[in-house]
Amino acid sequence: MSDTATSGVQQVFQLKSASVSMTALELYYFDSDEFEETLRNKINQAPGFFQDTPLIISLEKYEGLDSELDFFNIIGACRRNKIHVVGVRGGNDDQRRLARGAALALMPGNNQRDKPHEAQATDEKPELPAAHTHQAAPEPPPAKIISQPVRSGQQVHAPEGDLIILAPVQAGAEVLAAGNIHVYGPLRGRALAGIHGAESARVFCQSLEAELVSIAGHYKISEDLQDNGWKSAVQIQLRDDLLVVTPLDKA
């Protein structure tokens, strides 16, 4: 008898829903070797943003032509750097087709959202709610705290409201949350905030001194941020997909 027989074990696994933080990679048209050299550039950024990371090729904006779009040449660019491409957003029928053909995952695209059902004419009256009966406003997600400080090689994640830590958050430690992140301290690590694609998240600390800041994919690193509001309080949000950098006493 085997040992999962004597465990008790009843299936061989489960499907559970999941969060996971992925990158977006708005693609404009394709050439190979130009792919891989933009690539690569972008990656001697923030090598360790980058490492190991599950890529989404986001084809809302794309121009060029379908016939070149080569997604075996893409998912090879892509993991001779380490990063893996797991999917594709948006997209016509033929480049999902093409997607498909690469076993890549598909996904709805801001325009293919799924609509509601235009409702049909009839001569039926539709049936009105009881007046007593009132529809709950749905409750924003509770804030997750952290009162310890997040040292560094550490990942604190916050899924689906605003992430507050109320300590440093050291070099080498990661931040991540689908809403606001507020540091009351130093911030030196990475803080990725929006990371399901909410632009108007912020990302607020009382000392900027972070290796990488990040709001809805679109990010900055520490040489750029060294230009405005270096170790001192801010707030950092996306403005027309630039990350613009305020200093919380002229917020």
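Positions refer to the first chain, counted from 1. Given the structure is predicted, the values throughout are model-derived calculations rather than measurements. Superpose the two forms; the largest set of C-alphas matching within 1.5 Å is the rigid core. First, how it differs from the form predicted in complex with the partner chain.
- Annotation: Cα of Ser32 displaced by at least 2 Å between these two forms, core superposition.
- When the rigid core is held fixed, the Cα atom of Tyr62 travels 2 angstroms or more between these two forms.
- The Cα position of Asn73 differs by 2 Å or more between these two forms after fitting on the rigid core.
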Second form
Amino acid sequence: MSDTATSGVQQVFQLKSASVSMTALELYYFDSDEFEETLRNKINQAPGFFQDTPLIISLEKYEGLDSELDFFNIIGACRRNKIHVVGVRGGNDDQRRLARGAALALMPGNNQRDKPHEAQATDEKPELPAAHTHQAAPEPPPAKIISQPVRSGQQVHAPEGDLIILAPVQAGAEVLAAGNIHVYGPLRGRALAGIHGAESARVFCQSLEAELVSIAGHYKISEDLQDNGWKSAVQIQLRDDLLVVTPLDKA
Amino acid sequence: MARIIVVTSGKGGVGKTTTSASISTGLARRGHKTVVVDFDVGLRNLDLIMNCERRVVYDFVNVIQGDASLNQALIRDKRVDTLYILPASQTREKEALTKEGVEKVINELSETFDYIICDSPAGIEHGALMALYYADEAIVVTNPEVSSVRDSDRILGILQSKSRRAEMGQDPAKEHLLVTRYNPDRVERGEMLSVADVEEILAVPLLGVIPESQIVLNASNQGLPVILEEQSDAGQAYDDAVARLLGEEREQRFMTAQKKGFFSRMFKGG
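If the one shown is the form predicted on its own, what is the structure of the form predicted in complex with the partner chain?
Full complex below, order starting with the chain above.
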């Protein structure tokens, strides 16, 4: 108490650069009913994963009419499903004006970010906004490393990047990661990789004894895992929407 | 500085109070000034096992609420004179154990005692959290069966995340596994988990194995810490555990089934 009062150097806040991995919704066209129904279906595949997650609307592949692009409607549908739209990526000037009108943040699209392609392809538009020309490549988020056992009732969450656990994950414990999950010990609890939808995420463990394994919302429970690689070192990955368990020594 | 050791388990009826009584008696018998604190407000048992229930005047909650001084509430053991008991209240609510109140009492005890043994209630509610909050070390009492192991795992997780050490970012509390009610015959028949199984699942170093024994029950009923039954295997197993707690190397005993003698096989037809 006293040291904050006496030290005048303490600032209210500090701005730091941060790179956050987020889920992007790639919109092809917009129809209010279809949109909400599809959204609800997606969420039902992975209940809980999308709860209170931020979302950006990617307009790079949007083919519908600009006039159909009702951001207020989109935001409302997402809100009803507990998803928060924070901004849009890409899009033409008209679309971005509509987004700004709905108080959404504007992010550069992939084609605006990819400088070499742009410079090569379009000579008639040589000037890029200064802010975009020297944008550093985003650093991959660091892996979260845990060396204590994850006990029953505990949850370890790596909201971006990989999760590496150098100890057992006990029955009744839950580990979640945006990327891969490595368990250098027995995996007895629940492991959920690719929670923001990364289908390339995998789960690796030294002994598969899990209650549940999930990748990007596709999951298998203990009962379905017993037949293949149970109690041995395996990796689990998603192939054609199916979880495939392979022994690590034959990988 | 006193070593603050919580005896905990998650599950009830596995032998926490029996263990608290024996471990504290064992430490005190080796000359360490020891106090054993009953955190089981409302369901106090420790005074019965320590045979001092008729000498309880003031209790832990009275001290916290300032109705009595610590010296008024502490009961000196009649058998071992370096051992004291701080009994729990039978009538109060568990919420009477406030974090500040418990801290005050623990700090005061730390000034005069070498060892503070906290006998935790079962469960993961307030009383159990208070018992483990200030601990430097934890003895996790586990029976060799699946639900007890699961609950021990849960309480170990709470110890890592909710204790003062965890909140202050200090080194985590040192964990010890004590397997009680171990019956090697039943392990051989596959009716119980083996010590190796329990150790493997919980990943905590083994402090000792207490064999299942009628002696434990008899001793409890007589108000005698079982460690004082020096001839019994359970008493010896607790003595080994105390020695290991103090850093001595002792080989694990009582983990294999007794070979049945010729006569017992003849007469029991086994």
